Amino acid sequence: MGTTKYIFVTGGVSSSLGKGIIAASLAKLLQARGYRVAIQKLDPYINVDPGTLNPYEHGECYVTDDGAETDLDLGHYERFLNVPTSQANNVTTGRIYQSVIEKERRGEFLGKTVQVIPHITNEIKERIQILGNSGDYDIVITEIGGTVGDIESLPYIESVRQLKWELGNGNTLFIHLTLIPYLSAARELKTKPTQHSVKTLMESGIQADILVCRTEHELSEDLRAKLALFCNVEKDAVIESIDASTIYDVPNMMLEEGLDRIALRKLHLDQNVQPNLEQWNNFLQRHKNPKGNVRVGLIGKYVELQDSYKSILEAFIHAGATNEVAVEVVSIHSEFIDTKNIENELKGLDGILVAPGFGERGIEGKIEAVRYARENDLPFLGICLGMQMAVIEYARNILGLKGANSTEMDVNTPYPVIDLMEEQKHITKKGGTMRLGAWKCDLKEGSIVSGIYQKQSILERHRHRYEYNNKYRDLLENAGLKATGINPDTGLVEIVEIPAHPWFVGVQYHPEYKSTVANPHPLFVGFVAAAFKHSKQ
């Protein structure tokens, strides 16, 4: 295929309508037709990346193989497409301005006044086209964060307006995702907010080619015709996106609505190859028709906001489908767990996952949850901070090292079984300075993890500053907490297990980031299988 085609997805009326899911669903359909597709996200906030953002404010921070801390929508892109993303797939306003200011400081603009147009817009256009210019993709879908009309989004809207004319007819496509609210008092759907949203987009010089309408009720033919007339789009380009029971239904719903067919027609691309969604629909079939169910406790510090653990929740869906069981995830706030109520909080669970996080709040509750899983032979999976809590719990309650802790929580702990990595000790800047991205790990033969992965060496994504302290390794191993995964370059312990326990694994990395519909993560698959076995007992 010749020129790379670009699809831009904007949002109107309200935030959180699901631009990422629509973008990922369209990408899935185009990929299923044989096209090479990439998705990227442009975020209008001024942070350089989401790494320094509070999970309560922005949901989880997703990490790519190349160590980029990105928006959680990149997780959706990977889960749908089964294609790794990178630094190039997520751009923030902070990164754009940082780059332009650095160029100005180097004298690259030769004394010119640096302005939003052309300098900021040129930088944005350059970032948008990095994936397209690589030659690896036929179609690049770009999701523009925020809502049309926001001040923050204006430079992005202007940049894609310019690109439309620079790339020529038939090489760009604009999809506008909007809300059709239902007024229960009037018992009708209202189109006026959408009309105003499209008008706002047109004032910026962009005409929507396709209108995707989020709705709780079906759109009538009359309503579609009205939207087409008032919004200057063809009637078949008014797409209904009704509430779905699972996000994994959306590609099939968009297929039924003809979103991919209309997009291909408007981009002058072949529509004749029918999408092959066999693997996708097999997954959906297993997900929707489980033969059993398990209850897993998710012990975390940010459980009030589901998006804080988005990748973990999705990984459970993938692993549940593989095991043909429904996984009921019970979110439990670690701050409210103590020795008095733990039995009541955790009873009836078939497995416990202690989640990642930062800081000392809720730490003792996590340690108590680990102890409960260990003493009651409950399948246990600890991720990042969860693995560190497992080491602390073992040191305190099995080795008797009173006051054992991580130096993150207690700088003066007498037994720093978890400590700041040597190379982190002189770092003062917080953004992008953790141990990030994919790192190698060698697995010990005969361990639970080597049986799960069916290989001796793995590559997993990390996001942390503190590590297992090797000074305590012999003590811990001799007492029964085995180090079964080691980084070959640093000698750092990445995985711990208790062989005497039915299923007890703690990992320093984030397996949830690599779980996709096509490749559910083996660690989650193994954990859910162990939980299901426990439920039978």
Given for the second form:
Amino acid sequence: MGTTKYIFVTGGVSSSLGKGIIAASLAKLLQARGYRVAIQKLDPYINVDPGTLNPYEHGECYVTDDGAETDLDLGHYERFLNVPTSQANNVTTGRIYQSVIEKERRGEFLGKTVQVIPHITNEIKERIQILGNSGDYDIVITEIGGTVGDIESLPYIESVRQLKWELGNGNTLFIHLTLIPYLSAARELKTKPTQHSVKTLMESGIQADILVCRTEHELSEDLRAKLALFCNVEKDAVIESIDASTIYDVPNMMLEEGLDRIALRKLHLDQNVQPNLEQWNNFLQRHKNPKGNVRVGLIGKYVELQDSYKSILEAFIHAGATNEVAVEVVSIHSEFIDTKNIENELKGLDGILVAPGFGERGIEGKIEAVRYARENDLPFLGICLGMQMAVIEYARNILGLKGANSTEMDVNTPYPVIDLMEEQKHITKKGGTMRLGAWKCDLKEGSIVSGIYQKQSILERHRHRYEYNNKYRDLLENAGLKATGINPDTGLVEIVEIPAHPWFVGVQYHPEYKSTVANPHPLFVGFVAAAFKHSKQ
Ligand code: GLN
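Can you switch from the form predicted on its own and show the form predicted together with glutamine instead?
Then the entire complex follows, led off by the chain already shown.
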């Protein structure tokens, strides 16, 4: 294999067309043909990373092993490819400028005026090539966030235009994802917005090689021919991307449309090896033919926006397929749960997941939901803040520590059973300063989790500032809430369980980030199995 090939994915006409899914699907097909593929996302916003963004703004913040707080599209990349991503897979305008300005202060451009071209564009090009230069990948797919024509994305478009010439013929490929709207009054699909968006891209010096057209209706041969003619692409490079019932169908749909074959042809790469999608299709088969179903409640405060809990929802799909059951996730707003309506809100559920989160809003509802699950022998999984709420609930209702809380919610609580981590106490900056990324955790023999993981030691991803307060450990353990996962270096309690309950587990880390199609997360698999068992009782 020679030099790394680069595929750039841009979007036109509208946002939210699913560039991430198209990029991940193409990557999956290329990987299934034996190529080593990486995907990268360039985000045009000025935040250094999405870690400081409210989930309502930007959906879930995804966390990598090396502790990068990233765009949720990286979650799709990992779920599809089963290859971990890192800091290098997500680049933002904020990070680019931060790095260029730091270089300027160090005097690296001494005597020169620092400008968008070439300084910002050089920095972008460098970041794009980090993955390729590692020698680990044959093909790097780079998704450019935003929509062509946005002011913010111009430096990225300019950078990839330059790269096309620097890397030489046949080494780069441009895929443009657009929307073909359907006018129901005219009963017609319309190509004009796509023509305009391809033209806008051309004004920046880039000719799209492949058009991927999002549509609610099939594209006729005539329409494909028209798009090819007006947009200057070959007819078989007009790819239909019709709405799918699940994102996991998209790789097969793209295979049928020939997206991978055409991409390889244009990059002068071998197209003869057929993709091996056996494992993928096996998963799809189980996902689509469930033998039963379970209803789990997702108790959170960002439930209005599905993207806020993206990885959790996907992890349920993977775990459902493994168990051959359909998992119906019922989103329940924690802010509206109280002692009076809890029975009504949570009845009929086979399991309860209390979600991660920050701040005070909605936490009393979360604590009530924990109590309900504990008292009714309902399978319970608490993630991060959800685990912390389980500890608070136990302290208040079993130990009788009235007013027990996390110091995040109440600095003056008489019983700070969850407290700020020691190393966090001197930190004042908010960006990138939490306990992030993969940390080790040793599992107690004979616990639910050691049975689930079938391991003694695990590595899981974190994103938090507060922790279980070890001063209360003896009290809590003696009363029946066991600490079954411990960080070997710091003694931090990572997992709590109630052995007297059918399935009650709280984890300080985020298992959802590591669930993939090829490797459904064991905790979700175990939780769904417990919920299924409950549903049959
Ligand atoms: N707010 C809590 C903390 O910082 C939990 C964070 C989370 O749920 N990701 O510790």
